[in-house]
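One chain is shown next in structure tokens, namely the form predicted alone.
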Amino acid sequence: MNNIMGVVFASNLETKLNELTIRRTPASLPFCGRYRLIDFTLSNFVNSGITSIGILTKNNYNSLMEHIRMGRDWDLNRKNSGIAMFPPYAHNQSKDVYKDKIEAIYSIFNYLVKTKEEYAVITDSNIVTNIDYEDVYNYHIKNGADITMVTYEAEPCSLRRIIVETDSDMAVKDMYISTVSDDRKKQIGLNIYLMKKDLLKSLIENAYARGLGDFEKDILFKKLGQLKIMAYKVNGYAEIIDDIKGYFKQNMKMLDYKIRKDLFYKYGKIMTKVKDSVPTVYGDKANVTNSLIADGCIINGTVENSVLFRGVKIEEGAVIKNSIIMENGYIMHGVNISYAILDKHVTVQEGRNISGYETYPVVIVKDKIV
């Protein structure tokens, strides 16, 4: 798909990931043992033949840059096209860094002008799915759409989601933002949009000139009756990770092999930064059931229904249930942990008990000693 470029927002201003994004962007949030959230966006692009990608950052982007490097692990370290990383910079009179998507895209206007592709996909980076953009493009052309937005069905529907209503041909007839949780199945926007680059530039220029900022509210909602907006519905796993509860829930879903297979292999393999780690060592006292264990771990305790990232050490007598332990966690003898998220380099000392609940997991921030 040499006719399409990608624009990725590494920072989503509306996420409520709190402690997990104090020192990182949502894009670089670890997921499912060895991945970062942005891996899904980059892999979907590359698997679809999209190799010209601009990434807009806002703050706490050091870990993201370290993870992506020059894009080598996605075959994006090339002379032509590849990844262009855009650190934040002020371009307005008040010298403020951009506040929203419209200002962010306007800040890379020259990049959009210089790239040769005719179409653009703009997307957030906290979207976990496996999609084929060539199929989205063909759908867009077949339906003569001005904008094609990618959607999925979810039940229940969370707060702050864009609810999409369509006619029998999947043309969007109404959109609004959910204000309450709803147990009914809804079609929800994934914050992924495909359109001609010239249309994108025109929409952004006009909106920025009028002081508008929100891409969805100030452009999509207002242009609904003027532009033909089509909904392309994802058939398979898809989710937006924008709060602690959702992050925990979606990691736990990865323990289901069918969901994991659909996400990681459906339209191509999800790629990530390669690390040369040693295999995991299971001691004589190790008891591991229904868990995802990355390489480099040393396990001598009990692990049930949990996700362990690289280099985690579990001492004998420790019991880990329904929890996420990120890279280089150290769990000492006699510790009991359930429904918890431990960020990178957390040490839990002997005899400690950490317990949350499925809908309210305990979060221990990076580098803490408990």
Second form
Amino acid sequence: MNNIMGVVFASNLETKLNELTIRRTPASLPFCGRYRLIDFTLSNFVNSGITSIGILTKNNYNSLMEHIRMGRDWDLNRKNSGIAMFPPYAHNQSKDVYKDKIEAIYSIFNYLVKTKEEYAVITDSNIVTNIDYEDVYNYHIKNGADITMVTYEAEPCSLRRIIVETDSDMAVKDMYISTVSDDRKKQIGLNIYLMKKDLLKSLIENAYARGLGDFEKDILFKKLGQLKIMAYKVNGYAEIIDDIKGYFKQNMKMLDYKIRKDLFYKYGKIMTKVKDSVPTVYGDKANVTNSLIADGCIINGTVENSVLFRGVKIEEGAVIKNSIIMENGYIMHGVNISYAILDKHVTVQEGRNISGYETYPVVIVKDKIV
Amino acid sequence: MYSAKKETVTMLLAGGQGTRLGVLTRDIAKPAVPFGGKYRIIDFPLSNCINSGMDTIGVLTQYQPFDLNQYIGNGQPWDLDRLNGGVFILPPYVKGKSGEWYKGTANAIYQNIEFIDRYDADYVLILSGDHIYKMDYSLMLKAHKEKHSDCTIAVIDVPLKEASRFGIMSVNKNNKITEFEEKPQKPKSTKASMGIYIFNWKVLKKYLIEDEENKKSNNDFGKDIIPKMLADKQNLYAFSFEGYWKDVGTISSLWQSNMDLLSRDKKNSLDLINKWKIYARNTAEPPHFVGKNGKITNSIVTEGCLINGSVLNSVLSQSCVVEKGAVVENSVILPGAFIGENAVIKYSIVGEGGVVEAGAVVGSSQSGPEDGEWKIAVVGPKAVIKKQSVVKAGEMVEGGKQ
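Can I have the other form now, the form predicted in complex with its partner chain, not the form predicted alone?
Whole complex next, starting from this chain.
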């Protein structure tokens, strides 16, 4: 799909990931043992043949830059196209740090003009799914759509969700923002949009000139009658990660083989930065069940219903249940941990106990010693 | 073409057929055989090179080169994708009207004299692609320069009773080599050649050209070049290496070397985890999953595996499946192998993509090696062991023809 470019928002403005994003963008939040959230966005692009990708960041982007480097791990270090990283003030016309999506896109207007692709996909980077953009594009063309928005079925929660109502042909008839939890599943926007780049440019230019900022509220909702907006519903696993409870829940969902099969293999593999860790070593006292374990761990304790990232060390007598332990966590002898999220490089000293609740997992911030 | 001077050019001999590995090397060259969970044998010399600052490497391939060529690619996983230097696959090729295979280790280098000359090299480091070890070649080069040596050979102390399997050096107190014997019946020393040489390129080039003219020569470093240089009173020195080094040329030694990764005995095991990193091409698999019935002890497990059976004292490569009730003990499972429900695997190597169906039994417990050889059962790459069938200890099962 040489005819489509990608625009990625790495600093989603409305997430409530609190402690987990003190020092990183949601895009670089570690997920499922060895990934960062943006890996899904980038891999889906690359697997669909989209190789011209602009990434917009706002703050805390050091970890993101370190992760992506020149994009080699996604095969994006290309002579033609490849990754273009846009921190704030990347262009002359941005007099100030952008506040919202419309301003953000406006700040890279030159890039949109310069790139040769006819179509653009704009997407957030906290979306975990495996999607084939070639199929989205064909759907867009077949339906003669102006804009195709990717949707999924899920229960609305207390975070910002775009509820989409469609007719029997999947043409969008209504959409609105909900921040109310509901047990009934609804069709929800994944914050991924495909349209002609010229249309994107004119929408953004007009909205920016009028001082508007919210891409959904100020553009999509208002243009609903004038433009043909189609919904493309993802039929496999898809989720937006924007709070700690959801982050915990979705990591735990990865323990389900069917979900992993869908997410990691469906339309191509999910690539990430290669760290050349050694394989994981299990000791004589290791007792691991129902868990995902990345490379480079040294395990001699008990691990149940948990996700361990690369290089985690679990000493004899330690018991980890229902928890997420990020890279290089060091859990000493006799420690008990349940319902916790340990950010990178956390050390838990002998005999300490950490426990939270399924609906309220404890978060230990990066680099701490407990 | 841009090729600035390189002090040292490395030549990695990767053309051996590896006949003693049987079905494991039927379709791939020995250096491409998987090892230690996520590696292939050639990752060790390649990683040693880059860690030692040797960034210009010719890989001499000949036998079943496709997998190896594809694996090495542009050398990016080892940081060997360079503007000047990097890694190059050097197969035999037709020159003018004649073309020939590499007749021997020395002939392989002879046929690539032009490659080494292009970099105006002072020294040539010669490695082989069938050993597992971590070594800093820059220390050997330093010793080579200090001694004003014409040829430095890396040696390792081996037990006297095993010495007759190696090329054995006798040295004086300055480590100068006084005698070299290839596989002597009565070894005079325990210093065995590791097959790692540093030559002054000018000197070696002269000997290679002479050797090529000698029709009776085997065109081999150990049999021809080294004895000739000694006879001519050239300066040959031994460089003693201490640490783990294993020739993985046989099924028994390949299995043993994998098992050594699990050993607590630091002296006899390779520390994969230390700072001297071994690099490998990545397969982009998710973390491995241990199921509710999984039980893993004293083992190494790699990304992409699904383990729902019992795994003890074993090395599992990426994307292996061990189903419920299956038992894997003291075995090496190569990438993508499938072990069905209630199958029992003991003292075995299961090849890449090998399938052991439910209830099958492969290999059996061993109390120790007989005459230095373990009786390891081998399921060849892509071979299928049918339900409930039995593969005896030491037996080798070949996969379907490609």
